[in-house]
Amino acid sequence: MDFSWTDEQLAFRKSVIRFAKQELTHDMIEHDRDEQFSWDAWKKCAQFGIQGLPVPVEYGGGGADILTTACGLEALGYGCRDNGLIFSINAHMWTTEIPFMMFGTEEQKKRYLPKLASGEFVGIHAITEPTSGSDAFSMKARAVRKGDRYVINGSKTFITNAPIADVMIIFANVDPTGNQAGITGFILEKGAPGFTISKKLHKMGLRTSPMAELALVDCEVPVENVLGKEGSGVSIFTTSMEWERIAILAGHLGAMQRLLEICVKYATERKQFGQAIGKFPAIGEKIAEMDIRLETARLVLYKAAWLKSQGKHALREAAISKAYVSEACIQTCLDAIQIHGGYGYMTEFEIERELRDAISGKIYSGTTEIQKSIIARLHGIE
């Protein structure tokens, strides 16, 4: 395996620093504070061409393979401080592109691709219930096929991005005994009869990426809008999440490698006992500790990243990889916190943001205890 970079791809990490460090770090307390989404920003990425990445060129996309799309997103986590900003281009990447990409219609491709890659529209899906989280495929969502219409009934919720969407992917089951081999996924547009936008959600971070649950009542959907076929549901979901346990946690990469370099001049900078803190063994072991971690977190994501660019089944990794690299993450903002001490409390330093958002990693995309039951069912311990 060989990890390093072509000149092309580092030219690349550097464009997207550039761009990030230049456009997409401003204000950010206030937007925090408001739960802002910035639409500025979501357009500026995707005129650089963040959102259409891993979309072929022939649909209006990047054509970039998964490792130069993790590249990226690496580099974006680095140069943008606005978490919630990626981590809303992730959702809309992962959970709605790569499903229409494998399993969408040519019809459907060129009539959503283009536009999602562009950033005009912005895309989710909706599997998630608020009797199933982790149990995602014991969903009470429901579709009844009546002539050339699907009527859907039921309810999602802590669905990234949805106050501002404008297609979606929405599972429910077409078999009424619940037996998930019914599970569909239907493409629904912003104000589709029967959908609304039932109540706005928040949180502890993330706070820019915006959050809600829906509701579907008596929503009518098309024949022709079912994605993939009738039961593929639990096979879009499952693809997706593989890319998205992947490449999400990317850009945790370039926040915990911005952390480091923030804490190595904080730490030479600041004297207490008449010396740099940095020259004290305790700091200098959490410093060390960081870049240990940082760089394990490279190898096992870019690991797994190298394999599905080798059309190689990367289930396993990709858990390592979610599983490793959110904890790693919030174990080093929390160090990040210690090692700037009462500052690194406040607010105006921007370090207690980093933590907040980051916590979110152990639970979405599959949270750190359903990567280590993969891991262990792929070691044959049911």
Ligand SMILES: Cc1cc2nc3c(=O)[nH]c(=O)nc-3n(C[C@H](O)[C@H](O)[C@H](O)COP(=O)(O)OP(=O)(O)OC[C@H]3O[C@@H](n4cnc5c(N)ncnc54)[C@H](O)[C@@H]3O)c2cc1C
Contents of the next structure:
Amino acid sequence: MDFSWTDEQLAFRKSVIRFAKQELTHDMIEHDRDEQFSWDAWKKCAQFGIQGLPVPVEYGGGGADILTTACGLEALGYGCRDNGLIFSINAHMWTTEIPFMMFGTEEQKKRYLPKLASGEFVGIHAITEPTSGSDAFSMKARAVRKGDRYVINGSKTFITNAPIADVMIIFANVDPTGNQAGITGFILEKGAPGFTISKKLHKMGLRTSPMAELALVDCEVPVENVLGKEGSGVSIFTTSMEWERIAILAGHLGAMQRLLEICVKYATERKQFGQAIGKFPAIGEKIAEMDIRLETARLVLYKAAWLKSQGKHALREAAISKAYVSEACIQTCLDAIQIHGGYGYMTEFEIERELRDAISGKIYSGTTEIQKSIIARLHGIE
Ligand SMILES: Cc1cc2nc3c(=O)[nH]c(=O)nc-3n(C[C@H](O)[C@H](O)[C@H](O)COP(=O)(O)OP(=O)(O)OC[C@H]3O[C@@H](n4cnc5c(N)ncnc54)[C@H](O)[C@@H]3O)c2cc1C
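Shown: the form predicted alone; wanted: the form predicted in complex with this ligand:
The next block holds the full complex; its first chain is the one shown before.
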């Protein structure tokens, strides 16, 4: 068992941290308050090669495996405090680039992957509906074939990047009875007739990552805009979710490292009762627990990423990682606030935002309860 990074991966990690610290995360309090997505930061990340990391070189990407991509995202999470930006990049990568890479026709790959990799296009996927979240395949959106087109009707909610998206993968069912075998991914571009952003949504955290509801009213899509083939929607979704659940929280590892370092510094400098608060066993224990959690989170996430990079199935490991890392990050944010006392609760200290951002991790990409039910099912418990 070899737990070491290669020299190239270490150099890459360092360069991402340097880039992120220098170029990103300015004025975070204002950006968070005003729900401001930073186009400047998006473009800088794209120029650096972040958005294109998992995309093959032939389509303009970096050709990195999932392990190296996760390593880069951890570094980004460490160097950059804009968790919303990192979340938008993750949504773009795992739910748009990966489906195009794995299921797109050669023409679709050539048309979209270079623009997604360069950040010129922002991508989204839309499966969740007002009445179907965890039970995503019970969607009501329907697509009816009429000659050389499909006509889609339905609505989608909680869609990350929707207000700024150029290309969308929309899931709808071609089977009028709702049989899962009819679920299909359709490619839509901004401005498609019958497609509208029906409502912008406002969130507790990740406020710099835009989100909206979508409406599809007699939305016409040419047959060549089916992603892969008709009926492959379930496969597209489960494949992209496996990638996403492994890597979407890599940025959390970086944030947990950053918070640990901030807390160690504060516990050393802050004095009460004539001594540094870090000398109180209760505070030292919290610091130790933050580190234990970080180390464990790294192990489960990178084990899942390693399995995937070896071409093996990582369904169980992805679910374990998603459930564990998201909850670990929340606890670390709570500990960081507690260590900072009243200051930790103040916006100015920028820790309360970390907590608000982290809480979403146990909801998106399949809730913690759903991850646990996947793990239980793999043990034969239905
Ligand atoms: C920040 C954020 C970004 C998102 N981005 C996107 C996106 O880009 N595209 C997209 O399509 N969707 C997106 N979503 C939607 C997300 O995938 C859903 O919110 C999530 O799957 C849960 O669905 P729901 O909100 O309808 O909750 P529900 O499914 O209604 O669940 C409510 C509660 O019941 C529990 N529950 C449900 N079923 C079970 C079960 N079988 N066993 C045990 N407990 C259960 C859940 O765990 C939860 O606690 C996003 C959500 C968030 C918060």
